[in-house]
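Given next, in structure tokens, is a single chain: the form predicted alone.
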Amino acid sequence: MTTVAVTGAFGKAGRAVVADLLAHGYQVVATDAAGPTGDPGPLGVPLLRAELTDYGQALEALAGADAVVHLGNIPAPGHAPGPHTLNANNAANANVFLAAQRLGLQRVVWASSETTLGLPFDVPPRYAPVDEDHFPVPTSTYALSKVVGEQMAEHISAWSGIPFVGLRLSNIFRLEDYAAVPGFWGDARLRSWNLWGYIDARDVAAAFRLALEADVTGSRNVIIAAADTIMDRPSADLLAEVFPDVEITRTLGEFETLLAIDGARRLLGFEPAHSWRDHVGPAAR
């Protein structure tokens, strides 16, 4: 696979994915509903404007590619009215998946979400660390669109024989976002909505590339999160304070993520290389 179509290429994750793929020798066909056009433009490649809720535009966006990294969705709850989020994401996912089938692509890697696991955890999780089996627990139309996407991926993969990999991404942080991290530490409940999870954008990009290259069949979905939490306190202490009745299923490392990434390690060889601890000075800790 030498040519990869990237949808949502001008978003937070998309820009990191495009840069990583180019750095590793791939050719990239970039598309987004918004963003600056031009050759080569800020992405380093031209950007095709396309609305993926239209099947014809989705088909054109993927034409000539060997595989697709699909990030072109409304990216979170609250960005649009709930019914529109569900309808638009379902349409975009269906169109991209079916276009991949029509064009005979070799691989579909796409952005699912940690929200499929029950976020925000206003109702405590059944156990911790939360893994892929803590599914499906959608609590918003955004999360429901990702659950539906995973079901579509399973069936279209079976029809087409194309491997699909869905990455259940945690909350993405760029370098400039780490300055805000010390502000979370005073109140453990501020970030308990996703069990204090996060993922560096560079590790997101690496995960997508690994998913393109992994030896997989069928449709598989794995959690992608940092190896640690966003907090400067032990993970077991956080659970004891905020979720004291939640079963802890194994001995935890001191700051170990509570969004389990064992599945991604096994399936993709994914190992997060970045942490907020590399960028927040000792004085703040």
Ligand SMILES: NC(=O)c1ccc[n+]([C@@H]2O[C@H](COP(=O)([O-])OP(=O)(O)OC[C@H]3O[C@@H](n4cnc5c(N)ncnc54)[C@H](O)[C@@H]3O)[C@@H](O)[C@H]2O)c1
The other form holds:
Amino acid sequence: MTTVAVTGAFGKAGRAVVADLLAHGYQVVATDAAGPTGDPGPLGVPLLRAELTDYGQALEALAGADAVVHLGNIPAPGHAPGPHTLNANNAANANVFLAAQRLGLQRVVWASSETTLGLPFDVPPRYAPVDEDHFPVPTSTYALSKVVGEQMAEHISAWSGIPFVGLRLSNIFRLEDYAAVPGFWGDARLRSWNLWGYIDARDVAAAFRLALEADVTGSRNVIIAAADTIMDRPSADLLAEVFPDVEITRTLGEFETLLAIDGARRLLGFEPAHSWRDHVGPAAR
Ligand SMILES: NC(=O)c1ccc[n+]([C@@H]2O[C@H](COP(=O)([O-])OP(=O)(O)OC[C@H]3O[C@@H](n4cnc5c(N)ncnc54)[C@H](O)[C@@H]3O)[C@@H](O)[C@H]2O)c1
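Having seen the form predicted alone, can you show the form predicted together with the named molecule?
Below, the chain from earlier opens the complete complex, with every other chain and molecule after it.
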């Protein structure tokens, strides 16, 4: 799989994915509904402007690729009216998955979301750490679009024989986002909405690359999060304060993520290489 189409290439995750794939010797066909065209352009490769809710444009965007990394979605609740988020993401996901089938691609790797697991946990999780089995608990049209996407992936994979990997990404942090981290520590409830999870954009990119290369059949979906929480106090203390009645299913490492990544470790050989601890100075801690 040497040529990879990347949708949503000009977005937060897309830029990191394109840079990582190019650095690892892949050819990249970058596409996005927005962003500067030009050759090579800021991504280092040309950007094809294509609107994925249009099947013909999705088909063109994937033509000639061996595999697709599909990131082009409205990326969170609240960015657009709720019904539009559901309709637009469903259309983009269906079109990309069906174009992959039509073109006979070898692999589809795409961005699902931690939100499928019950965020913002206004209803506490059934247990912690939350893992892949804490699904489906969508509470927004955005999360529902990802749940529907996982269902579409399962069936289109079965029809086509193409392996699909959905990555249930936690909240993505770029280097410039880490300055905000100490501001989270004073109030455990500020970030309880995703069990204090996060994921470095460089680790997102590595996870997509590993998912392109992993030995997978059918459609598989795994959580991608950092190995630690965003907080400077022990994970067990956070649970005791905000979710005192939630069952803790194993002995927790001191700062261990409460979005379990054992599934990604097993399926992809994923191991987060980055932490906010490498980027927030001791004075702030
Ligand atoms: N940012 C996060 O914390 C986070 C967490 C979990 C999952 N995700 C998922 O990861 C993916 C990438 O997110 P991001 O943070 O890079 O978002 P982003 O908004 O920075 O980038 C998404 C890109 O996709 C493009 N796009 C959106 N809809 C499109 C369409 N219909 N046709 C063509 N292009 C379209 C946008 O123009 C944008 O450049 C999304 O699928 C998102 O749902 C993001």
